[in-house]
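Only one chain comes next, encoded as structure tokens, the form predicted on its own.
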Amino acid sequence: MNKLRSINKYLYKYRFRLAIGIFFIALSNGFGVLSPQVVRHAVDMITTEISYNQYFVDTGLETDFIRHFGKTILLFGLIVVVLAIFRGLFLFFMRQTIIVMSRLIEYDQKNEIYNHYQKLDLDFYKRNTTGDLMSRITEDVSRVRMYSGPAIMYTINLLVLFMLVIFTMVRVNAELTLYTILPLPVLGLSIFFVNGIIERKSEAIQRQLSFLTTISQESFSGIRVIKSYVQERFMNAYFSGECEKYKMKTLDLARVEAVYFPIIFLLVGLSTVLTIFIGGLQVIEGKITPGNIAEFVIYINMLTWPIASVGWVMALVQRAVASQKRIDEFLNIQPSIAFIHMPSSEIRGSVEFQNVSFTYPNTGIQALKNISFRVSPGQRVAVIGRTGSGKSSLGQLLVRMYDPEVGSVLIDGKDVRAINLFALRRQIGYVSQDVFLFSDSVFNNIAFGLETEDVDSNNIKEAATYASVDRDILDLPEKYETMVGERGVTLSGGQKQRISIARALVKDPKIVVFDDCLSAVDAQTEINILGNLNEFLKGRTTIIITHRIFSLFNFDTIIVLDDGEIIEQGTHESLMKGQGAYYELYEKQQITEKAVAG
């Protein structure tokens, strides 16, 4: 249960509506109890009526004793009917509190997961899959509120129910309340033996249905590849396979949790026959009266349901507590990318990079080395090399998707782990090389990082004007209503880089960063593009990474990246007369284009 301590703050959050649910708990046990109370006078009123009933046979009255035996039997009736409609009522009530808290729990929960996703470092979705991270705030989520709606409210039933019952079967007679719950500590036994064979095999559950979710996930979102390869039939029986795996876990916990049924009817049953025997013999001395004998039957048979539920509660509990577990692994790991608190501030656009040198957590592969460099506002910077060559790297650190292991990245002469974070990516526009659509419309992913007060159809077209999209959108269905699909599957490569362009630019950025955001475009788009960008991008910071070089931009300076290190830095004058890695690289692209061309 301390691994359950978490959701503590959550019960105590909603701590009146789990009282006001206990109070209802205690009322409808309290007519629960009332009710076999009822039916002992009852049974006791008949067998004595029954023994009278000889003495006005072949009488006068003998009509009149039987009219009044049955408005008795029905007074008794409706008394019992009054007493389970009062019992049903509270239970509802019990049910409105108690269930409902744990739904709001399990909303609380959902945010504080997803809002904790949000705060997690790139390295963190690199170590994890979507599909572990899908299946801890839905599956292990849903059997936490379990927890704490259905496994709280029987358990508390439970107690009071027992304690209610027990009480009122020692005021009538404890000898036989005492064989009555004598098979009870058997019970208790067999439920702590089978507890940690049911948490151990919760947890291997819950992993193999992470990774059952990881594989779905995958292979929708790569139904393109499986289908160009033709492998659906493998695909098919890869999954059927992990899905036996899964089906032979949960049956071999399903196997386990039925030893708990058996068990308790068949102690539930010898109560009963206790009951009969001993609370027999008693009836023979005197001791107690038939009525009793019905009123502890009654009792038993009003246990069964909450003494049977034990053990698929603990059921409840140790899936929980396995849920819990992996849920707690992820809120507690506390993102490499500490968010300052400072107030938000304007950048002019000065970057420079200080003695960069920068190491991929996840991999261990060093991608920068000792890179210095510094850009003044409203300057023009190319980064250029080979994949894998380091830059690529340079954007994800100016916008914090990382912080270096060596060295500072400056803006405005301030190291960037010294700013708002926010305020920061707010006022950089940048493009990843590897483009992101959501399943909205064109407009709604163009203006994706505006506050909703600041969104502007004519700034939305303006940008989409600037990153030469403004036509394609216009032929579109429905234009900038249209409907992208799931990572923009209705459009062309071309097109959703475009439009990722266009949503850097809709910004108005102090800062653009450009990271190979042109390949999917053919030479003529990219010269609209660049044309456009050309006015766009005067008097704003940019830098540009790419592997080939536009001809068209006059950038301020060149920087050459191989292998994590600046090889060569200049304009491209200095480069073309220096003949070296930048030479042999503009030479190639010269030819190449001239082939094509040709």
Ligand SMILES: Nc1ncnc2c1ncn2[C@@H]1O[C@H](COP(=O)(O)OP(=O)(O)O)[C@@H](O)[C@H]1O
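Positions refer to the first chain, counted from 1. On a predicted model such as this, the values are computed, not experimentally measured, just so you know. In this text, rigid core is short for the largest set of C-alphas that superpose within 1.5 Å between two forms. Compared with the form predicted together with this ligand:
- Taking the rigid core as fixed, one finds a CA shift for S271 of 2 Å or more between these two forms.
- If you fit the rigid core between these two forms, you'll see the Cα of A254 move by 2 angstroms or more.
- After superposition on the rigid core, displacement of the C-alpha of T130 between these two forms stays below 2 Å.
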Contents of the next structure:
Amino acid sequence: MNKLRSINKYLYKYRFRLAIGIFFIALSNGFGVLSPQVVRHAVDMITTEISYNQYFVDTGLETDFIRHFGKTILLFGLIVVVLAIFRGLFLFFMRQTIIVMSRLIEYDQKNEIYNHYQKLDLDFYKRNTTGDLMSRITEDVSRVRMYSGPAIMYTINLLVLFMLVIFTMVRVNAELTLYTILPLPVLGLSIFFVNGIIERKSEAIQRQLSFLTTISQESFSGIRVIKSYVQERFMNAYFSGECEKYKMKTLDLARVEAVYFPIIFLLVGLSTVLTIFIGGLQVIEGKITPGNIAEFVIYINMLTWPIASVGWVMALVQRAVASQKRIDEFLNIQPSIAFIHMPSSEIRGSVEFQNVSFTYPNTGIQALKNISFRVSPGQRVAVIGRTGSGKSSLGQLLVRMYDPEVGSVLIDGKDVRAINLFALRRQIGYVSQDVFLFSDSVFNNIAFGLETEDVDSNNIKEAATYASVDRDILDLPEKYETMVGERGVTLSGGQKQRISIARALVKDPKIVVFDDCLSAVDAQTEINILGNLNEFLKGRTTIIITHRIFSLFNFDTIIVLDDGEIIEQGTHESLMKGQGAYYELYEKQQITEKAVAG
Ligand SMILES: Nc1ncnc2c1ncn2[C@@H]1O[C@H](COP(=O)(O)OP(=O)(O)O)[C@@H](O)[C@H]1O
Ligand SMILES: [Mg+2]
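Could you switch over to the form predicted together with this ligand, since the one displayed so far is the form predicted on its own?
What follows is the entire complex, opening with the chain shown before.
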């Protein structure tokens, strides 16, 4: 229960709603225990009045007597109906307050988790799978809701009902009360036991079901591979095999459930038999009236379901505890990229790496070793190196996706850790190596990251033109309103890259970082793009990460990385003169380009 402490703040937030809910529970049960008492009066009246009937036989008053008798019974019936209506009405209000409260808590909790997710850094996302992130915000939250709604409601309901019923029963006859409620704990325990079995079997079913979901998801997204390797039949067999397992598990559960209800009814029946037997003896002794027996039978039945649900409620609480534990695990993770609340300042654009070394925390791979370089505002730098040489890591440190282990990254002479994180990221136009477009229009994909009031279609178009993708977009069926991403048109890799370049440019950044984002375009397009970008990049610090040499572009400095280290640094001319790694790379590229062209 301690684990559910995190929910208390929400219960406190909705304390008035909860209090009103408890009030309705009390009212509803109050009306509930009244009706058996009406039944008692009715039964007692019938037994006594029936015996008076003999006096009216052959007096001519018999019909009057019977009519009067019928009317009284009708009246009792009406009272019972009215009481039931009130009980139902307050039951409705009870659900309306408490279940609605649990929905509100669910909503708050989802927002809390989602907001927290957004704050966590890349390392967190590398360590945890998307499925895991999703299930905590969906399944786990709804399990916790079963605690804050139904579990709390049924528990309070049981307590209130139990007190009221036992109180009224004891007032009638303590001995009979004791005998009749004797089988109830047995009922509660056995249901709890059976529930445990059901619970375990349901878990197994759930696991199998999610496995089935994974299989089908993978086979839909990998359908091309399946078809080209002619594995349809194999996949079918595999899938139906797993379905078979799922079926067996569900049938197994159905068998357990089949004995569940008979047990409940048997035990309830036992209580009723006991009530009538012992009650009957006491009627004979004159201790109670036949009406009391009728009343008790109804009480027993009123207690049955709440007691039967104790096991269920306990299972709900157990599940909620486990789920809340999983949720808290994530909520307690603090982003390692600290959020320092500094005033946001304008960036001028100088970039400096001072003896930076960096190791990926999740894998222990050292990606950068003692990197130092300086870029003045407005300069253009190329970072060149083979795949795996640490180029992307360098770019990610600059936008503070990670913090360096040793050394520091400075912007305008200030450690990035001392700069307002959001202001920093907002003023750097970073295009990552793996482009990602949202399932939205091209327009919105480019405008992503702008404040709503800053969205201007001229700027979007201008950015697209600089990124050399404007013409491509105008060729799309609905131009800028065309849907892209998972549910939209299929764009080529190069088009996606250029749209993501436009997205970075539209922010009007002081510093631009392109991570291998021209890899999917051909040489001619590349020349066009660089030509168009030339204009835009004037006066902006530019860092272009690439595995290919752009000889047409005038870089102030070229940094050559290998295995996380800077092995050469200089201008195109000086590096060519040096005849080192850069020179070799250039020569090799010339040969392949000629071969392709020829
Ligand atoms: N998210 C990551 N987690 C762990 N290791 C990584 C991650 N990204 C890259 N690496 C490793 O760091 C090294 C440098 O990678 P990267 O910076 O992506 O090189 P490049 O961009 O030059 O291809 C590689 O050995 C790579 O395997
Ligand atoms: Mg890379």
